[in-house]
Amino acid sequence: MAAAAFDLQGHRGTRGLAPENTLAAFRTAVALGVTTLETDLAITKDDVVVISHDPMLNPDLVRGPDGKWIVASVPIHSLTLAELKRYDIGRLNPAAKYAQQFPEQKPVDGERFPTVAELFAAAGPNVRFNIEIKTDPTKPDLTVDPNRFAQLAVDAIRLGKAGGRSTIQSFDWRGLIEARRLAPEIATSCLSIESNGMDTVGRTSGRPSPWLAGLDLANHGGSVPRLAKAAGCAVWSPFWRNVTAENIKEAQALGLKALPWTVNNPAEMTRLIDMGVDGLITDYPDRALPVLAAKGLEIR
């Protein structure tokens, strides 16, 4: 693998080090030297494309205008941008179990939900973007529909003149197929996971998964990389525990880049690099840097 090809992606900016999906997290990631900022999209009531992993306001992350942690979740799509900007997302709720997962995260009080336009402006001209369309075929009322979401995402990327350095990713492949139709110049990344907690592939269900845009695993030899290729993706991005040396080789033989998520343990980073992955998505780019250096891999 060519050293220059390795893609180090900061997950939600740098979730392990700074409040996730904030401009502070993106600045931290850029300062560390990541290749790509990985992030997530939501759509406000007035159709503004904003950055948020959750389609709802998350009580683990969000304080209201009164400075108190919110109690009830509210769909972002029910709020205008002006209303959304009243909420503070600059630290984790210390009472939440979620906060215990990221003891190194440093709060930055006063951070607000960024728009994607603000992300592009803050990131500068050299960094790439891996931007996730967050729709769920099992919960259609939480967001705009995938086709509309894809249109708004494409429009925002084009407006930011970031098409050549952006990838649109999603677990819900319906939006990816629509994004390819609308904007063949923007690469897409097919996300997948097979686990007890979440399974978008449905290998044992006996029917096509609702996440895969009508594509049937059985018609593609049980191969998720072959499914991703059929969906028009340039990247296959599996849950890191689903990665094997064999499926990485298969993906690359199909012309796909293989980019597992979310890898935070240096030993696992090393193991995956030895399998030949094209990059890693991590909450801790600082942990990945010495691993890449030891392997002789450069990210710039």
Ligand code: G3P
Contents of the next structure:
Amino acid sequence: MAAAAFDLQGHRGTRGLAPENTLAAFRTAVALGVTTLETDLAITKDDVVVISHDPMLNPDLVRGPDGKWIVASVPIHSLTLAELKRYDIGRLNPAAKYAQQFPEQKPVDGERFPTVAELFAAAGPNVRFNIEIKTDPTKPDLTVDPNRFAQLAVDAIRLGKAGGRSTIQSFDWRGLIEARRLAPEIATSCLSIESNGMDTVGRTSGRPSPWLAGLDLANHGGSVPRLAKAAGCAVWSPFWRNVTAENIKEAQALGLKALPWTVNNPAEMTRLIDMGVDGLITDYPDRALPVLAAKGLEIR
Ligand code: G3P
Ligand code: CA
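Could the form predicted together with the ligand be given as well, to go with the form predicted on its own?
Starting with the chain above, the whole complex follows.
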């Protein structure tokens, strides 16, 4: 009997092993055999679609042409591609708390913010992409608006001839709905999180969350999978702590794939696999491989 298929996604490439969202991290993930590269987008001043988790330059990981980690941050949208390419993102600032989270990350000095075109070229033809539109309805001035962002992302994916092997994901479902309208050939993935630190669902707020494109949880029985289905998503991608066996089953009964993020502990990976997830997003694909092998799951 053929082994069941599983979508193993390398988060920001392989953030646990190589500098996040760099070509080095993507190459590491591909070499490990991931199905999918998870990554994040920003738009430069001259409208180039580049890879960055943060809409602002992040002092924890960005060094200026003087070789020092930056102190003052600026939005990527205020820089041209040529200006952005002057920064080095190949090493975490050892003085930053953030660096302590990733002790296995090997620096690769000289890595630059990649463009999406460079990502596609480096990744080769056999890997998939899960590409995040990073807009925030509570901080509209930080980026281009979600509709424009969706248009630029769709154009970049089509230019890379990667539509059939890409998913566009976002916490801000406005961009996802626009992406569906513009590009029915590209699947979308509805991200959600309900936690003390961040909550895009707003279950107890008494009004629709600004992250959900006007969709109202109250009209969908309080079910985030039903909401994701209504938003036209093919995938529901919840924060891993929000996953239950019930909500995974519900999502799959609606025809959605269920793909939690960001799972780094092998015991948690095992628990989620036992709940029936279709894949998972991890900073450490190397840790997931033995777990999947033990479960008889084939990565594809
Ligand atoms: O794919 C979902 C995950 O990447 C969302 O979290 O903050 O790492 O983009 P973040
Ligand atoms: Ca992301």
